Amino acid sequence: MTTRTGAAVAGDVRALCFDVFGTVVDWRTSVARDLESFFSDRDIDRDWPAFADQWRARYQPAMEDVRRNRRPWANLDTLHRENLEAVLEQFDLTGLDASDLDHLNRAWHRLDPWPDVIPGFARLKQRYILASLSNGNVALIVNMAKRADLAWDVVLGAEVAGAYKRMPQAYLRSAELLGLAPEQCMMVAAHNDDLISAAGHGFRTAFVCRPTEHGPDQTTDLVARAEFDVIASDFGELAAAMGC
């Protein structure tokens, strides 16, 4: 992949905002890992990871009950732990208790950074603000963080603003905390649609390809679909476009 340079906008940007489900971790092979371990020691064996990709099939919708006012705010932790519970009875496993299930749950807590991502923050974060702009609550981020070694310097996003992504607010609030404009924000994701809402509220946006973000087979996000600042293959890429 060609990277385009991000020296036109690099002196102007102060702080990265970054999506986390798939542009940090590897949400797909960490979550049926996760499931695996959990069964196997049951003796129960199905398709983990078809499993991840039908509790992640249902992420979107859950969340736009929530932007359409269908429902009451909930945090991401509560929209999983239902989601959950529909694809646990898809797959014809019960007999599980809260325990069990608040256990398994917390596999989004446990997600591993795909391998560029702790070297690519360590040169970013010689000169840039990192901060997640994710979906996540702030537990979740955190947790993951701690155990994954993500250094971020603020959780933001979702549970912060109030508001999903890709509402206006999840973006404008987030800027607003950090005490810049939209315009010394650059947003960092491997999603074509989030960058697009990005900039339509003013962020400078960058494009990270994640080619086996939901498997081998993966047809969506493979290339950027707009005029991004910066276009690169992975973290280490994104460090160099940036001056660093």
Given for the second form:
There are 2 protein chains.
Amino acid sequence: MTTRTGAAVAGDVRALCFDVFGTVVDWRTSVARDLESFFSDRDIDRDWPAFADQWRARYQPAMEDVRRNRRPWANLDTLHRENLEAVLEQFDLTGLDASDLDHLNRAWHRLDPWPDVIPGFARLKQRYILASLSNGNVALIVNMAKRADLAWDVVLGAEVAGAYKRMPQAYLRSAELLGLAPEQCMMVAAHNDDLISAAGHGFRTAFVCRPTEHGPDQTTDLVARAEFDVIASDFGELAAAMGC
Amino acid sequence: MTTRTGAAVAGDVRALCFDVFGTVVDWRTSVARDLESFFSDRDIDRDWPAFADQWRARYQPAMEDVRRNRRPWANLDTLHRENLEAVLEQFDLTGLDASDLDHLNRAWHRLDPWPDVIPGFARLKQRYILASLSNGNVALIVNMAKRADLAWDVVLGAEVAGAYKRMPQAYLRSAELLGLAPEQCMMVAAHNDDLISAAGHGFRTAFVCRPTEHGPDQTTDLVARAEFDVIASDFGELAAAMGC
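Can I get the form predicted together with another copy of the chain as well, since the one above is the form predicted alone?
To see the whole picture, the full complex is given below, headed by that same chain.
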């Protein structure tokens, strides 16, 4: 992993806009742990990381139905809930009542950050506006932040913009709400495609590699595939590159 | 000022939704100070509190044009800027360039909180989601918070809801984005009409009296005009009433 300096761009950037799932929080480990805790009380065992993977695998297709106007706007809690019921059936888990389903669905509100996030945020917050720019809905991001102590200055992203990434509006409306030009905003993500989309709309970009987001055998997003402004291995390196 | 206990409602409330201008920040003193500082460098003197009052007097009529669809959506920075030009003319102040006007307009991004706000927030934040539910646009609230160290969990309100208070959607969309029922949200304001509107849409209510919002001769909102859940003289009393 190489670290490049963001000094040349740091002066112009006013807001850091963070992807959340995978970039800020370790969704796979957290969801698997949450499921394991719930079902072990009921003497039920499954491959919970595999369950988390299957749940997540339905994420992009579900949003794609919204992006392509095949259905009206539905926030991520709604999409997660529909997908949860499908994956429970796949894993032969039946008989849960509505309150159990609600609790399980909120596993996505209880995700833990990667260990470098909290100290990284403390440094970055001194100098920059810290905005979430996630496909997660507002309640999900707010509840996650309260539990995990993530010090967002503002919760933006898909639900506020009315558009899922990678729709242009998800980025452009977020910048507009901040009263900033796109080039004053830096997208921070562990995903090449998110950054390439953001850059296409004028955002600055920081790639933070999360090589175990998808578990030990991850094959995607292990390296930066484009000339991003910053390439870092964690939020500490990001903070250093951004002059914090 | 009497303080009533919010203990009976504190258990159900998850989010405190704050009016900002007047309730959290002392706009009149702050705007007057900002104008005084800008113009004294240019050897220009006026009655700056009176200027602030005139600027604020144009606030409700300007929003009313949006509420009644007499013009398309315009955020508060835009309305403030139009009103600023009118008041400058009123006070016979001419010849400012666009950069000066932008700077002056951002006086509303540089408002100071009342002295009890920061310690009150620190107590309330432990137990509740702290949301702004202001007519101020997102950039205004975020920039104000960065400067004054206001620890919002989430910035909601008019621009995010696409509706100025007291339109129902300003309250209802804010609750919806939090994933909460209106009765799990408590509106905190120094203004009876804001609280009465919020209560009409199911919100809990806390009146915090700010007897000098409009200066030493204030005649409005000196007492609660309805049966609010909490009546307090500052955010310390509010925190105590809410079990913090």
